[in-house]
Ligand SMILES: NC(=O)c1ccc[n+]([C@@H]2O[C@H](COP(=O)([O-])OP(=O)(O)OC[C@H]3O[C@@H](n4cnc5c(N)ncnc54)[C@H](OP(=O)(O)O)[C@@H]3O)[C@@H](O)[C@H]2O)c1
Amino acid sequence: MAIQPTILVLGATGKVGAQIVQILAESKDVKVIAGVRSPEKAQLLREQGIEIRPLDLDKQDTLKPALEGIDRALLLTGSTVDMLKQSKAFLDTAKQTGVQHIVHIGASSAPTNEVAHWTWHQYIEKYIESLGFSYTHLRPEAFMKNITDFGWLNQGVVTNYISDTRWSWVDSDDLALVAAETLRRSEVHAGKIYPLGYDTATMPEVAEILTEVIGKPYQVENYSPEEFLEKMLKLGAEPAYIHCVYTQLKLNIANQIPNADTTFDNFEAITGRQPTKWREFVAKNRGELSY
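In the form predicted on its own, let's see this chain only.
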């Protein structure tokens, strides 16, 4: 019997990371280990028999114990400029401990150098390659879940900071499925860069879809990128990162981000399924999106 490869998933108590762990645990052909910053939040994973290893990207002494005996790893960082030093420390340690394959969740493939956090992710990709890892780079476009995670939806009102700009969108559930599959079958997906965006919509069109699918009226309230920046800074958002998003919003409105609404046809080949479109997303998240 072949030895099961061992996979470490970072952010295993977060929304995407937790889904990836579940998918891999159910596949039965790999051993999945959950890397968590707060082990006390991982009780559900323990109850499912999943091994937990403490791993805090800001505490380098946690990296080596977490990476010992790992064959493949998911690199998923928070949205701060610290992702650069965190990723370098993680990757250096992964190389020392013999990790073979890295799946990195990055950001948009849009060809611009103006949005700094997209560039940070591209530097990380190049560092992965420079160390000689087998790799798969995932580049998700805008997440459909941002409508709730960023507070853009409140009691039938869709907050719009991008005017009539059309974005390419991806369901975070689809990202989790792609990440799990590229970790599980690393030999098939080695050396690949996968942009992930499968439906396009403006924010007014999103409001129309919500109205039609849920059967209640949704309206749009328009705000400027400057208002977005002011609000997020008051809420305590990390300044360097949130200025990146602010820049992106301004460029979107000015139509200065090439291919902002490009969609891709790789999902079925990777997963064997069709990607989620906005109507399906609203239907399956009706309880959370309704009011």
Contents of the next structure:
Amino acid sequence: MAIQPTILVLGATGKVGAQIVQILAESKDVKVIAGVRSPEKAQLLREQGIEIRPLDLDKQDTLKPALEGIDRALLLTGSTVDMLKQSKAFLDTAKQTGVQHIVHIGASSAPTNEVAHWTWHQYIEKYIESLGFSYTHLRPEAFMKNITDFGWLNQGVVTNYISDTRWSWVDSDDLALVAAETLRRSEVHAGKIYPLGYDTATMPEVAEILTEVIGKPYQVENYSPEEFLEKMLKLGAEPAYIHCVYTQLKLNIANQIPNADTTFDNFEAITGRQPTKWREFVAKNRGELSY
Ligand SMILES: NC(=O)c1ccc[n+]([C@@H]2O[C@H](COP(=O)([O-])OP(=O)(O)OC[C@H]3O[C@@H](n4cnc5c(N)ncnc54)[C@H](OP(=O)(O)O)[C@@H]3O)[C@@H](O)[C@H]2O)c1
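The structure above corresponds to the form predicted on its own; please provide the structure of the form predicted together with the named molecule.
First the chain shown before, then all remaining chains and molecules of the complex.
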């Protein structure tokens, strides 16, 4: 019997990580293990019989036990400048325990050095390479689900912090599909960098699509990047990271981020499917997006 490679997925209680675990759990080719910081959020995984290992990137003593016997790992981090030291600690330990392949979820590959957290992700990519891992670097653009996750949609009102900037967007379920596939067939995807962004829209265009697909009126309310920053700091966002997003919004409005609306044609070759466009996303998530 062929030996199944063992895959550790970080952030298994988050949106993308949870989805990756579900996809891999259905694959007979691999064994998936969920890395979990908050055990109270892992009830569903437990009920499904998925192996769970405690893993907090800020607690060095959790890393080695979580990484023992792991062949491949999905690395993602939270919205904090600590991503740099967290990733280093994880990768150094993964090297010691013999992990072979790392799939890293980074951020936009727009050609600018002005948005620091995008650059931090590229430092992490370089560190992965320098340690000699086999790797796949994923660089998603804005998640369509941000409109609900970040509170940008309330009772038919779309919050707009980017004026008439057209962004490139990805359904995070599509990101999860790509991540799962690159973990499952790491030999095919080794050494690859995949940008992920498959539809473009301004926020007013998102409101129009919501109006058409859901069949109720959606309005847009415009706010400044300064109002975004103030609100996010009050909500407890990590200051260094959220200043990066604030800078991104300001540069977007000034049209100083090249390729902010670039889309990519790699999805079908990786997954054999077509990527989700805004209209399909709205139809699929109608219940959550309607009011
Ligand atoms: N939103 C976007 O537009 C966008 C665009 C590009 C890239 N990304 C990146 O995509 C990735 C996945 O996003 P997501 O929406 O799935 O995030 P999410 O739903 O917020 O989930 C984050 C996950 O990471 C875990 N985590 C956070 N800090 C940790 C730590 N110190 N140790 C261990 N686990 C930790 C969280 O655990 P708990 O459940 O315990 O909190 C949670 O499971 C993130 O890295 C994000 O930066 C997002």
